[in-house]
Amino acid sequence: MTWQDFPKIELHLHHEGAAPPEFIRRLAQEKSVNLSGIFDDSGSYAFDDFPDFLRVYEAAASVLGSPDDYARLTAEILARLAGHGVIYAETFVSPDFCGGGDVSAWREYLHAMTEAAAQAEAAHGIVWRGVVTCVRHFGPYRSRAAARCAAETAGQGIVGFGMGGNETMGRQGDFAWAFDCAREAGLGLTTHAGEFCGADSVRQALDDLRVDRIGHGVRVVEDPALMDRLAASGVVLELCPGSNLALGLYPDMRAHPIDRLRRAGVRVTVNTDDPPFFHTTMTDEFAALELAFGWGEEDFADITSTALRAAFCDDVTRDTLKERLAAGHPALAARFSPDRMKTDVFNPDLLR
């Protein structure tokens, strides 16, 4: 079957990194702006490595200059998400490159980006919410300029608050002040961890951060004691199996420890990361993992229970996606019955 009809909640998604290298050049155009050496001969994002993927990543980022930008941004990745069935997505955004870290110039990119989502909410269905986040390798000084953004700007459109960029700088503790400032402001907390680095990052992730939701975090079944561990506490790993791929950390689908992961009770969602730099769609993910594990309907009502109970929205807009999901495919239907929500609260039981 094709999965691009089935609804979707996508939860790690970078808000440059979904910009398609066309738009990407588009921009650059207009503002003449030489973006040579970022794209290959087929028009695509080049580059080697992972570091090498930040450094194309932060050149393409280099034209979004306004709030303008971010609006014309917001709409084309919010349209071609809902091509591929997404009904909700949470897009990690960074006052870095949204105002420099300034709150009130911050205060603008933001605006922006909400008029964009409610037009695509409005046109397509779509309901977008962001998550604020420090980039890493820019350093815990200024993490901190990024948690007060999110702070100032937590439910106007921010729901989260979180950390990317390259996770062999420093430690996950660096960053605590940045993570305590946006847990007081009520905000949802997840963080990188355990993609490049082993599962120590995803433990002191949990230890020295205290997040919801760890971004990526696969290299837990390197550690099986941390793996029961995050089994029991509920905490939810945000899966990018395509983008694991293309950054080489496995082979092939059938090496990469999501079906793994799932069958030991670890809460799993399936999300595209950068979906333009890595080919990828939510539709080629499920289908892939279709093909890698023989995955149907009801492992995929599975994830997607599991990505609706993560989400860090309020429980309003839960409750409205909730009756979505379910009128939208009958796996749905059956996975948010009254009956099956009675005892369906992360049992592991039912990923097995």
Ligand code: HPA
Contents of the next structure:
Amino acid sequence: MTWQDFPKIELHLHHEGAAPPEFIRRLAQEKSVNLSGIFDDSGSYAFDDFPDFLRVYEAAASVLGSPDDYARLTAEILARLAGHGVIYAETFVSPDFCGGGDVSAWREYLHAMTEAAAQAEAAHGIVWRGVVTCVRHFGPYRSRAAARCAAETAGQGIVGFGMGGNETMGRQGDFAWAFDCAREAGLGLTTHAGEFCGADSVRQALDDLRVDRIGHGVRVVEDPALMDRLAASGVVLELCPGSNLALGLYPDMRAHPIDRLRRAGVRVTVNTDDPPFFHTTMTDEFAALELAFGWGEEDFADITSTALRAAFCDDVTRDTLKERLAAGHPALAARFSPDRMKTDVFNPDLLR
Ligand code: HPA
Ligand code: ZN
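Okay, that's the form predicted on its own, but what's the structure of the form predicted in complex with this ligand?
Whole complex next, starting from this chain.
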């Protein structure tokens, strides 16, 4: 068995960032849009650094102009994920790209995505949920419209609210209104922090936005006391090691802090962020972690169990997923055996 077949859960994946370059090129051709500036000679996305990545990302996203485009993209993404053993995926979807923050336009985009997801579930067994994200560099004002969209569609395929975009713009607390609105609507909360900004941005995420999960958060290792606090809090990190390597945070996988974080008791999950941009897949991530740290089936069962608990879906869905994970691999069956669960020091109050 290769890691490809190991049943997986993915929690940190940007919807547009999962669009293969061929998909975007085809759409651009259909619409007679010239996007040649964002691809290299081999047809891959071309960017120099994180701000440039965001530019290329937004140029690619600009050809996704209708609910039907998002339906096609959703079908493409979920088929690909299912091919890597993913049985449940949460993707980041931005009303900013889907109707410009207008609630009724957003409803149409979301409807198209949920219909495509239902078809993907019937065809491939993969379950999809959306986490509405605001875009940090679009500012706090637009984050409020995104949060209103999220609150209005909570429970209709939408299970969480988060923030992506350029982490160096403003402070986490500038977006507190949006996160409070989403919390009030019963949504799970996550924000990008501790990727391009230091440990203090993780502290801000905990104190000012009171999130359940943090996107990346790797730079918390720069502050051991905060790392202990994070471990005790039960807040889960959505780690994306391949993304961090592609954007130059670490020279190689052995230098990535994922293993250190896990040993310090921080709850970590493994994700791909924007897989075609970073030339990765969930299978690649697992294989690279095995190679760098010797992680095996037990480790990945543990990581998958953490992801299952941290998923923002309802508990009925979670229980169904647990059964499917247990049926899908002996290490997962052992991880979820009644004996093992009894000895598990898991405080549900700390997690959603
Ligand atoms: N990081 C932050 N913001 C983003 C990303 C990402 O990888 N992709 C799209 N928006
Ligand atoms: Zn991300």
